[in-house]
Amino acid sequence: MIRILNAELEKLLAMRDPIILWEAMRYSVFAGGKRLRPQLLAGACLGLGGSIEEALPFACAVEMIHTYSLIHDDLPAMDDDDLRRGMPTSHKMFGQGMAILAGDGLLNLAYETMLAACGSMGDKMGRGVKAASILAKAAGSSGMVAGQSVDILSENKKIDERTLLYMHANKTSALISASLEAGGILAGCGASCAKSLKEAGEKLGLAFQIRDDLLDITETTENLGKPANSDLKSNKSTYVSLFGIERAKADYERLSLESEEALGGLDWKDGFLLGLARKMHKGVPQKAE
């Protein structure tokens, strides 16, 4: 699936001008990565009856609107942080200014690589037009860039537990669980499957940002590929700072259960989104460091 999806962004960032912009663009996109959300769009489609043919635009869309907000999240003004995936961050090696365009720039060819599949997908066009839809949503002002201002306005403060879920569900857990849904919609998945997709990639959202958390205070820069402890030396409010390791973990194993249980309710044609479920329930540190 990687390789499939790799082969697919390198056609739709293939270099043109203005040069730097577009190697600035296709810096962050291949620096690395799992495709964590385009394969969970991508399978749900492919597992619900749909084809990759239908999945590989909006799954490559996912991968460039996460990746522009990785870039903005990086900037000085954000989270000023130095690596990403064990690489300079895009300001680093293309400067601020370069960076913000790039994320820019990868934010609109999501937009305009889903309308043109709409374009082009005959009487299926509102299952991409919806699936387009969703995920708008959740990259924008009521979702991801919700979670960001609130992640950006809670920093030197202690929040509360219904601050701290918020932050979560709309930063990480949005755009997770827009894609799995995204992905059943293009199959054709009815509106109650649609909901179980939705509330299983909430769940697995919140999971996913649970353990960054805990990896956070103990994982090493070397082996996180970013800057470990940036949450502490940011003073960010955190799972962990909230409600303490033990709870942590334990939440963390509860809501991937929770999200493999669901998964598992539905008919799937194949299993490759529930291997991909269940490989990202790897199990969480067992002590900080």
Contents of the next structure:
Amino acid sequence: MIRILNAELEKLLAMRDPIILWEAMRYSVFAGGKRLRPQLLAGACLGLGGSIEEALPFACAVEMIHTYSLIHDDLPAMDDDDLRRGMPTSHKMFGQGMAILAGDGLLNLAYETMLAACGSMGDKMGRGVKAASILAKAAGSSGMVAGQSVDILSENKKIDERTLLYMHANKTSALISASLEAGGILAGCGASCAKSLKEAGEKLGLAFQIRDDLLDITETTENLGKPANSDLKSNKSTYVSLFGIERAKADYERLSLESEEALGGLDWKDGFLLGLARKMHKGVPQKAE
Ligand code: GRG
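Could you switch over to the form predicted together with geranylgeranyl diphosphate, since the one displayed so far is the form predicted alone?
Every chain and every other molecule in the complex is listed next, the one we just looked at coming first.
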């Protein structure tokens, strides 16, 4: 699956002018991400009876949206990080202006790619439009951008449980959940299946974020491929700082299980998606009690 996704991303991001802009876009996309969101989207589509051809443009689009968000998240005006995916961040390599534009370029290319796909879907165009709308809403000011805005407003502050959950639900879970739902929609799944995918994705996303919060304090920079203890350094409220390690671990376990159960109730044609969800949950960080 990752090989197919990468080959399609290669095509969509084939070098062109202006060289430096496309180099910066390619640099972050091919920096070694896990491709979780596109795999969730394509895995849901294929597992529910759709085809890889139908899924690919949307799967690549979601990876472009995710990569843009990481580039912008690392900027000095946001998290100011030097390392991402084990490599210098975009602004460290290309300067801030070009990093902003690389993110903008990827975001727009994502929509260009989805719209072009919709245009060639024939009588399935409605599915494409719905999937693109779900991803757009999850990525934008009612989703990830909203969560990120609360994130930057929360620096150097102790926030309450409601704010933290809102932030995580939007910053992290929204795109993960939308990837699953969009995959199902592309396969032509019905309303109740789409609802289950969305809800399972919300739990999967929150578990994933709690894991990220735990890893931030338990792992080394080398293992993470991005700076360790960054939440602590930027004085950010996290799931761990608000609820403590033990509750974070317990909630992580519970949400992982609940998302697997919700996904397990659907009529899958293969075991790929459940395997992927399980892989995303593997290994609660144990160190640094
Ligand atoms: C700038 C609008 C805007 C949003 C940024 C994604 C994001 C929102 C911020 C990243 C902050 C962060 C560390 C969130 C935790 C969960 C997360 C999204 C981790 C990174 O995703 P992975 O692990 O990364 O899927 P790879 O590199 O494997 O793709």
